[in-house]
Amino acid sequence: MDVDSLLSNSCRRDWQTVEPAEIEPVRFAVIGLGWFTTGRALPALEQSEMCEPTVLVSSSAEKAERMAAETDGAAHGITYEEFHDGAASEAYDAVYIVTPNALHLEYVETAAALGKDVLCEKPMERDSERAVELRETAVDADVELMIAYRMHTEPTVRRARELVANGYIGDPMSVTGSMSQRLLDRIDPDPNQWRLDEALAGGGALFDIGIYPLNTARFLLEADPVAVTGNVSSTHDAFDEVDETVAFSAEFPQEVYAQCYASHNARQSSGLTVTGTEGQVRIEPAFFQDRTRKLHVSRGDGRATIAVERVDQMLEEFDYFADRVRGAESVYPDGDHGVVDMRAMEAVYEAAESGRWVSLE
């Protein structure tokens, strides 16, 4: 294949099938107004053609109408209660669901019985029985639910998907990835945060973190693990119910295996590598998106690093979103690709339990 044409223009929009001018923006309630949505989500929606944030739901009135005001295209600002009282129903079409893992089926429930796409945030709930309702839900409604994997719009990953699919690495044999970082030093300080509550999370730095390495390998190999086996540890007091460290390895069909770490308490890192029988594609930084990814590529004895011009990769979600919903071409990733990460998640702790690998067939 023509690496250096496919590398030349690595930023295009391949998935695009309308023109923002062609269509009506999608308009968005969102749901959940912390430090991810105002900082990253609704700079995005702002700065879209095709998506409009229309709608802020908070659980204080007076926040989510404050930030409604400071908010461009915001016209309404209301509380969870209103929300699923159908308050200002007529003023979006889809939601975007921003909350803690457990709460992620209430709002899709009332989503659909108001008839609104959804956006729902990874991973899809704290539990796969939970996300197997969230699901059925959609299904039963008749409504677009897409899981916001946004390393699938993101152009490197796009690029080093199209490398391992056109050939260009051999037959795929193995993946490492990893994604870590020191959660109370950089994100959030407080012990009592939800993302260390089991109840509210499901899992920790697994279901935060860790389904990145997870989810990346299954985009970039177009398939999905038959069987996982991994260990979990917690060396501080504040992740005494969920883990602070995983280490995992999957089994792909083919024998083909992925290496996992995520961490909690480690230094900000993150990477992503696939090694074939031909050559190798990695990715450097892979997961944060406020870094400038690096595609290196190796093919017998030719090396080649590029990199790529950083994108803002919300918006490209959000984008991609609307371009589904508003065209023809079906949305993904859905609910049933949700559903896959949330088993496979389940049984690298089960795994970590029975120091065994546990089969997902």
Given for the second form:
Number of protein chains: 2
Amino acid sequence: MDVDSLLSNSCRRDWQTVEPAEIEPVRFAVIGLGWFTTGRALPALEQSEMCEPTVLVSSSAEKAERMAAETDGAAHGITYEEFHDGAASEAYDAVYIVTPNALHLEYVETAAALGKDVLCEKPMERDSERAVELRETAVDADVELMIAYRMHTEPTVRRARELVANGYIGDPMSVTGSMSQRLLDRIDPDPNQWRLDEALAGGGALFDIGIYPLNTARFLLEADPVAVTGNVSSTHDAFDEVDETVAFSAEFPQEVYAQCYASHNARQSSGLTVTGTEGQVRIEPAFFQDRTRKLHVSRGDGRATIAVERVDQMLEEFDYFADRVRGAESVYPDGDHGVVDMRAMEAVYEAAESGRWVSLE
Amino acid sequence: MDVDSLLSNSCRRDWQTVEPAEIEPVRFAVIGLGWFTTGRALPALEQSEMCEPTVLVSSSAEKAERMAAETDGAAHGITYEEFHDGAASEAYDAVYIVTPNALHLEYVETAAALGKDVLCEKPMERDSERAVELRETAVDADVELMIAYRMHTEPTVRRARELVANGYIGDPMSVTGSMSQRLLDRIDPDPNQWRLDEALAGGGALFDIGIYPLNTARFLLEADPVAVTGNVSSTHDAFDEVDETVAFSAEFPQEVYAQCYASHNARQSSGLTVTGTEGQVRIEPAFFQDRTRKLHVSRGDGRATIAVERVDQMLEEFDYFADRVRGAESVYPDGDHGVVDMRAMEAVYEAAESGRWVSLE
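Return one more block: the form predicted together with another copy of the chain, after the form predicted on its own shown previously.
Once more the chain from above appears, this time first in line as the rest of the complex follows.
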């Protein structure tokens, strides 16, 4: 593994096991029609050869039907209540859940009862207890469950992971990661949105965006944290229930430390760096979809910055899910994987309360 | 303040108060003739218009005399014992102390007794108690004391500090900083060197290089930490007395958190990032003298990378010291300033033992 081999075909789908033309597309019921669904998820599903957005589910029948009429491949627009009642269940194979965190479990329960596979947005739920229940619900019904960590199929992240796994940077020694944005600028004029509501979200900046550096560190190190500490803070009144900003540290095996930062009130910025005994890989910008990712690698006297072609991250994620549902390989970011983040994030909040390191073992 | 004004004359000495031609150069006794002195300090002193290296002090009379003969402006090569006895004291106005940390105090005591001003390498001493004694010694003798934080006169750092102070990034929200190198590769074949000796060094990676992101964060924020936590680790036998690697977090006022990392066993790397509500400044590479620093700034939709002309950091530092000794302005990184770092670093070690946050208030 060297930079040359990384440059050639950097966006290859090394995870792919089935040929798109040889499978039946996975037909999705898309649950929750907010800006992320309309702006990111539906365009990717329309474009995919391996997936189809056949059913759209919203609180409003009118909105669901209107959007179904506007979406290629969508034949049904139904309400949440109709979904729970099994409406149009012959028209989809899987559900994509992109509702407020605290509602994930109820949609998984219905999907599992209907025998549908599940792609569930991260974080899994509003707390680890419900996340475990969600996982068990899928296991008991023997349906696939994937948590939607789109960084796992982001080519830049996968190439960085290969470099680390192949010893390009020697032994990993530390990780630095961050993600920030001005949430209030984005959601204005909707200050009552669910991300600010502790009962619906479970957490603030940590749950919403801190999960990116946390989970991507796990993915790059192929390891899970053994202890965490951290601090949360809020300066704006809108963040009276959930954290506006979080700074946390996670200890991984072999005394590798990840130091992470996330804020809903700092300029948009994201990056992830793994420093090893022999070299360093850095992805920056790292997490926002609208920016071309750059991979900065260095070893010995050399350093290079590689702009990896921008892919549609949602398309990669949906196609990976379809590959795993239709093929024989199992899902990497499964329920167990998601629960690890939930427990780690809750431990960060616990550490922020106690001023201590909290063990995860 | 914008990027254009930053680009014009980026290396200006905004700290300068006296004209070099109008002052008598400050004549230095340089105490400790290791690689840093010969490779970095003496060339800068030879080049300076405001300083002169008139006396060289070493454990070996032969080495001191030989190097004095090879150094422009040096008239005396004396031993440590001769220095303490006041030898050649008419030939210098100030001392530059670049010995193992635990020896700083004794040279300051002699310098103070002789009425000489002091430029003392960082960290101040091996522990905060001795650092306080060092500070009091200089205060009691009414001599100038400056701790040798060369980042304070590094143009890239000063320009970044101006951007922060002038609100370019909005309110600072977080700092990320790191410095790493392979110490054992550098010091081979001298595994017994003082940096690995707890009694002489006081600490390992934290004291030697972790102090760079810590102190530079303080300098950029113009604030001091109120609490710290951290972890230390060592994987190599050579680091059985001091920390090979440290990961620490520092809380600053207004809930600004700095997350820092330093390792003596990771690839050479250094960087410092301040993220604010409106923008971000990042210096990378940041701390090593042999690399051209780059200043990465972003705000709104814009971002720019500025390669700041490389200056001789030691020359800037020596000339700043001479400016303050000869002029009316006081030294910024004085004894009080240095003691803050000593206490913060000791608190990181305490936190690493206890697994808690340690308050500095």
